[in-house]
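Presented below, as structure tokens, is a lone chain in the form predicted alone.
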Amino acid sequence: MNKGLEVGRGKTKVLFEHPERTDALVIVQQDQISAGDGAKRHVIPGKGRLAALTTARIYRLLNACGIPTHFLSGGEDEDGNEMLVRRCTMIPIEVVVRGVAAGSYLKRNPGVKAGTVLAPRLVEYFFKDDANHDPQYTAERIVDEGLATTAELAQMTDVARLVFDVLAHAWRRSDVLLVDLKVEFGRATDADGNSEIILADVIDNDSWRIWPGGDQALMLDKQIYRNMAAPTTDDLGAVKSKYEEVAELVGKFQKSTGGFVGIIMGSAADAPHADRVAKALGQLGVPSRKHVASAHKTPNYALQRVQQLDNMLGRVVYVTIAGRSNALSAFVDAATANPVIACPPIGSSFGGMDILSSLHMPSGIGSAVVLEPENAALAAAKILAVDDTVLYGRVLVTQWRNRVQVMEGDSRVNAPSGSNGKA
């Protein structure tokens, strides 16, 4: 990449201006590795390339999930160890999400057994200050010192948890346990000139602890280097081989399982309801196929359609839409081993009944009944997301944004009279 003047330098990376874009910077990853706040430092030829490769692949995954990040391009192919990112003002706080008790957490909590699963995920904050060994900060102190507002810190915390959950899902698919994760954030300017919080800096093999099979002895991360008192050339070569293995594994994170949703309508009159389901699925990136097949009038044809969809490539989840009865849902559920979600049109003789009533459930089966098309789409996506990290992340992000909208609505309703410009 073309680079302008150097504008910043860290322990393992250098930042440059972009010669044509004032809203972007170029990050160049270095071949250095350090520990103990820089007290121990070595050069591993090729590490910068592996760090950029890992970071780019992680950020491409997070971008695909809809998480707000600074990553634009680079890090792979001819880009070498260089990446193009959005320019932002970094917030000097490291946000650490812990799923398992390890590392410094054990030193600060001697009564906790190593390897204890932390549920819910624990979030900690550390002020970036090498001279004072990155002291731990409370949320209150961060706000009091003006490092971030309450709203900004809340978003940083939520996004850090989202990132951890997405990456934990991806690593589980490779039978690797994500133990903890360190991320950082910055303030960027959006298209409307407003300030926004985005995930920034690098996320590479120095940013986490990962244990294959949940076994700490098999660790693949930087802790291997931290544990070396005086690493030899061969030791550093062994560290590099682990980083190469991680970069290769991360390259498989975005692999999709090719799942889809089969939408079965009882009649053509159900098409508007089906269209809402398909639209909501499309917003999550989930393909769907719509068919009309009546359990009463065309049972053989309905059975044929289900069998055809079952035999297509990729996992299938069914959404049935019928306004007159639950027969179609029961029929499809009996014809397939795949999940079935009944989504009767609201106001129909089926959909207008008490949703909590057991009468809604086809007798003896485990399918679910959901009235709102958007919720039915989300329920189907959750099922497919078990084996698809991108879809899993999109579901998490959708749920997070829904929660934010509800809380913002509550704040507006409870705001003092006149504070939002309204009486």
Ligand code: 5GP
Given for the second form:
Amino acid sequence: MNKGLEVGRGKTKVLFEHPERTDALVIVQQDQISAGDGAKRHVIPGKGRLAALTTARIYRLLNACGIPTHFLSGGEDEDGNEMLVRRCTMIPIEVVVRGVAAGSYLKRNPGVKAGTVLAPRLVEYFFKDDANHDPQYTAERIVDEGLATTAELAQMTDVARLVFDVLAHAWRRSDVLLVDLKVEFGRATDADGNSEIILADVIDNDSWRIWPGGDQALMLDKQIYRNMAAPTTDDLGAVKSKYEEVAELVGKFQKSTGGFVGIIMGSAADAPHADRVAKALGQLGVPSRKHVASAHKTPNYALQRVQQLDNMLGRVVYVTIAGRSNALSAFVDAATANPVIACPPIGSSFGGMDILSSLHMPSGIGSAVVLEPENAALAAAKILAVDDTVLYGRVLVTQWRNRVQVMEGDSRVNAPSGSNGKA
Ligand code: 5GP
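Show the form predicted together with guanosine-5'-monophosphate, please, the one above being the form predicted alone.
So here's everything in the complex, that chain up top.
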């Protein structure tokens, strides 16, 4: 990658201007590894390459989920240890999310047993100051000292939790427990010239604790190095092999199982309802296939369609759309072991009919009933998200944006007249 002048340097990375773009920087990750605020330092040849690969793979996943980040490109094969990021002003706060008690949390809370699951996950803030060992700051102090506004800190906290949730999901799929994670944020200028908070800095195997099978003894992260008093060349080689393993595992995070939703409608008249389901799925990036097949009039064809969809490579969730009775969902449900969500298009024309009659069946029906098409789409997406981290992240981001909208609405209705309600 072409680089301009060096603009900054950390313990494990160097930042360069981009020769043409004033809104971008090049980050070059180094082979250094250090612990104890730089008191112990070594070089592991090839570590910078693995760190860039890990960082790029993590950020590609987070971008695909819709999380606002600084990552633009790079970090893969021909890029070596370099990547292109949006230029931003870093906020000098490390935001640590903890799902399980470990590390400095245990020192500060000696009454808590190592490995205790923390619920809700704990978010802590540390001021970046090596000379004073990154002291812990309260939210109030961060705001008082002008390091971030209340609104900025709220967004940083929300996004840090989101990132943890997405990465915990990804690691869980590899049977690895994400214990804790450190992230950082910066202020960038958006297309309209407004300041926005974005996830920045690197996220690599130095940034978290990860325990395969939930077993601390099997740890894969930098803690192995922190625990070594005087590492030999062989010890450093062992550390590197863990970093290689992690870079490879992270490469599978974005892998989708190719899941899709089979929308079966009982009549072509149900198409508008089916279109609403498909549209809501499309907004989450979930593919769908629509078919018209009646349980009453074309049972053989309906069965054949279900068998075809069942036999495709990706995981399938069905949404059935049929008025008058819920027979189609009962039919599809009996024909497949895959999940079925009935989304009957209830309207005034069906008034008085027991359109959910199949719900009264004594046993053997496993389909759920969801009336709003958009909700049926979300329910189907959540099922597929069990083994699709990008989809899981998109659902989380959608929920987060919904929460933000409500909170903004609350501050608007409570704003003094004449103000725009912004904090
Ligand atoms: P602790 O506060 O328990 O030492 O660390 C909490 C989490 O933040 C751990 O996952 C640790 O790896 C990460 N962390 C803490 N300080 C730093 C740092 O200076 N750089 C990086 N990359 N991660 C850190």
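Predicted model only: the values in this text are computed from it and were never measured. Residue numbers count along the first chain shown, from 1.
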- prompt: So between the two forms the chain behaves as two rigid pieces; does Glu245 sit with Val43?
  reply: yes
message: I'd like the rotation angle of the smaller rigid part against the larger, computed from C-alpha superpositions between the two forms, in whole degrees.
response: 9
